[in-house]
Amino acid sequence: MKTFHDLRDKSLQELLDGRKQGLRVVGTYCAYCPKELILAAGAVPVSLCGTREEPIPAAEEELPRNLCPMIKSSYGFAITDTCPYFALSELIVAETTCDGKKKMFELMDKKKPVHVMQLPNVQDSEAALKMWAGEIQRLRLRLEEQLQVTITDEAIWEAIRLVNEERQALKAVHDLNQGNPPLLPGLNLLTASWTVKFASDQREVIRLANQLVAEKRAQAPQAKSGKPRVLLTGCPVGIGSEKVVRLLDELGADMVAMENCSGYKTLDIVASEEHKDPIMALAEKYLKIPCSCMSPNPHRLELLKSMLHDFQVDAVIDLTWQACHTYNIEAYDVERLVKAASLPFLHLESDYSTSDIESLKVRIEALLEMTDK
């Protein structure tokens, strides 16, 4: 583990020496960035989305203060020059996935150079595949304007299989907590996830990854664990943002599995080289993310309802950051989904401050209490 926490630290200074050496750099803010294409453009893909709380007061400055705290953070990294992310990307690709964030970008094209895509607000019609598969176009030749190279087809499926291996890893690391005991804390699986968003090498990933599960296997304990093992929905959570993965540890509950999009959401997801054109094979795989974004959203069910199963969950929480409106509505369902499976829920509205703690605290133990451990 203690390679993936210096991960993120490991990999800026191989950007910072590459960029001398003509490295570019893209940044992205979501799962929904096609980021084959980045790669098949040599290029380095980074996540620049925001999980701390320090530079929202900047950001409120420009920006609402009744905002989700992930756009808020995303903006006022960019505009105090605090991320080195932000600073070493020549592009950022953004999505359409939220109102507040599509705004939001309109004033970071102002900083720097951003690529908006369209994304549909369906997933199930070739109307909206067809619209998906324009706009991963209109992407690949952004990327060769901006970046003064050519994307040849032969480049992005070189790139889909590397995504695709990557994914498999990375998929085998979270898989490491379907047994009893769960092989990876919560703040590890937190940590696991998170880092590698910003490695500039995804085959070092890979490595990193099969290792970590190997290891994993090969010092299984033999006792099981008594403590409730707990899933994690809701919106994305990253270090710094980790509060209720925090106090989940400190009340002696097993995070075993986060379903959001900085965890379990996208890792079954794969391109598939059946297609002739890599492009239909993107747009396809990309559309499948079950976001709340996507109405109606069935497929997140259908995840959740295999999850509870596989890591054999013993309670629920879903964590909404505040302002997002799609995944506070999609709470109703998640509830009614996890209380026909007989398990306690437990839906949570919070921001990045820690002004709430003790309150989380005391509601996530009276939802540990409902369990049978």
The other form holds:
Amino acid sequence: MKTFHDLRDKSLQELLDGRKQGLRVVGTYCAYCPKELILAAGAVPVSLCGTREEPIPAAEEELPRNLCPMIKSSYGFAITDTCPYFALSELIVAETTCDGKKKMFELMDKKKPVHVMQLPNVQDSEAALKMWAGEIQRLRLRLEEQLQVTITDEAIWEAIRLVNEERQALKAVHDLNQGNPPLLPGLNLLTASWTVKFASDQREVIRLANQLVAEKRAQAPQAKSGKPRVLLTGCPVGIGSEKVVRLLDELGADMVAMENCSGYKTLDIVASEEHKDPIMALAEKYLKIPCSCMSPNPHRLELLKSMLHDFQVDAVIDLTWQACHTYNIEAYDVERLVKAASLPFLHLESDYSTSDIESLKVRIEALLEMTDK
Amino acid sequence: MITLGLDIGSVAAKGVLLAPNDKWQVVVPTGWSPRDAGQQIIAELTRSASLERLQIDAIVATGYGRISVPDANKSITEITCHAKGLTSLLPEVRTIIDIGGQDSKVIKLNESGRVIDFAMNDKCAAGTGRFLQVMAQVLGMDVSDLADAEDPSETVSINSMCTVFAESEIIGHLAQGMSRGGLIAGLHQSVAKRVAGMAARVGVVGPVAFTGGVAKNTGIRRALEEELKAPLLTPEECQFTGALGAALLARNL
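Provide the structure of the form predicted in complex with the partner chain, given the form predicted on its own shown above.
The next block holds the full complex; its first chain is the one shown before.
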């Protein structure tokens, strides 16, 4: 696990050193960004998604207070220039996922060039797929222009194979928790899924993931865990916004899985290597992501249903960041799904601050008491 | 087995001492130190029961101060404790509405008295005892006198959810010469609407019980029964259900 803990700092150093030798860095904010194109352009994609409270007051000087903390944190890091990865990025790739983000990106573009991809909000339509493929092609041209390179089909295929392999390796890390006892404590699962977004080398991620899986399997304890097994769904969580994960740990639960986009949501979606056109392969892959910005979004419920079974879940927490309307509304359907499986369900609405720790604690504790474990 | 349950709320700390065939209970103001309140209750209960501290087999603490009691063997949330305490008194109840000093909660139970769902007020005083306390102050009264002074025939609707804004609204109404009784009825209605909204999210199944310190206010009970269109059952000692549940759960330790 230590290698994962150190990955972020190590990558930063490598990126800083590499930058001097002409390494190019492109910032991303979301799982919808087809990072294969950035890799195919010979650049390094890094995630800039804000997961910390610190820059929020600065962001609130320009953005409304009643906005999701993830958007405020991301914007705050950008305008205060306190994120080294933002500083390293020469271009930002963004998507029109939710209203808050797309309007924020308009402001961010004044600080640094932001390429916004127009993401359709439906998944099962030919027109949407065609439009999205067009947007991916448009990103390809923008990257070629910005980085002064040619992105060949062959380079994209190579990147597709690499990212597919990375997805599978990371999925195996998450799947360590399917059995009893779960092999990766909740906070470690979070750390592993968060730090890889800063990796300077995808091959290093694959290597670390495979190594972790091998180690954990070899050292797997025999004794079962009697703790309640909790699945976390809803908005993404990272280091800095991990209070619910931390509370679960403190209150004696095993957080066995995270369905959110910082966790399992994107892991079993791989690009088909059978396609003729790599752009179409990417378009199909990314449009499948079951984010609440899709309407309707049935695949999130399907994924949740299979995860409840695969991870032997005892209770579900659906975490909505304040003012995230799409996840907040979907909580209704998630609640019905979880209750139909006769499992205790808790919907939490919170932000990155620690002001509500006590009230979160009593709710989570009561949820755990409902599991009888 | 002799057990003790402590329910350290934001305003009042409640304690129940259970012996096989006997029960003692006490309530003290929580004050600034939940820890001291807990110790005071243990001392008072052991004195009334003529017991030594060591004769108590297990202590369970609940309420927001549950983690501040060093003497407790275990802390259990007020959700589970209220459910346990209430169903020991009124086993047929399927929904509990509890309004305390800083929290209001709705707890849904299945046929065997297990908690299957709950909802609590968000980080806000609307729909809690604190809201009534602040408003009583504006009206120059004690919170315990509100119910007797209400006049539902002249109910003035209070629209602000926020305690601070509601205070300004009341002051505005007073300036316009509205009757105090009508305003109080409006306040009761405001709390009832807020809590009924929360209950609707969980889904109200009867019979419904109403507990917590605020359940002593007959005006709130009237307004809440109107909102829920259901009669509310209240055990005689509605303030002690959490502590009683804690004492009963301590028997399993």
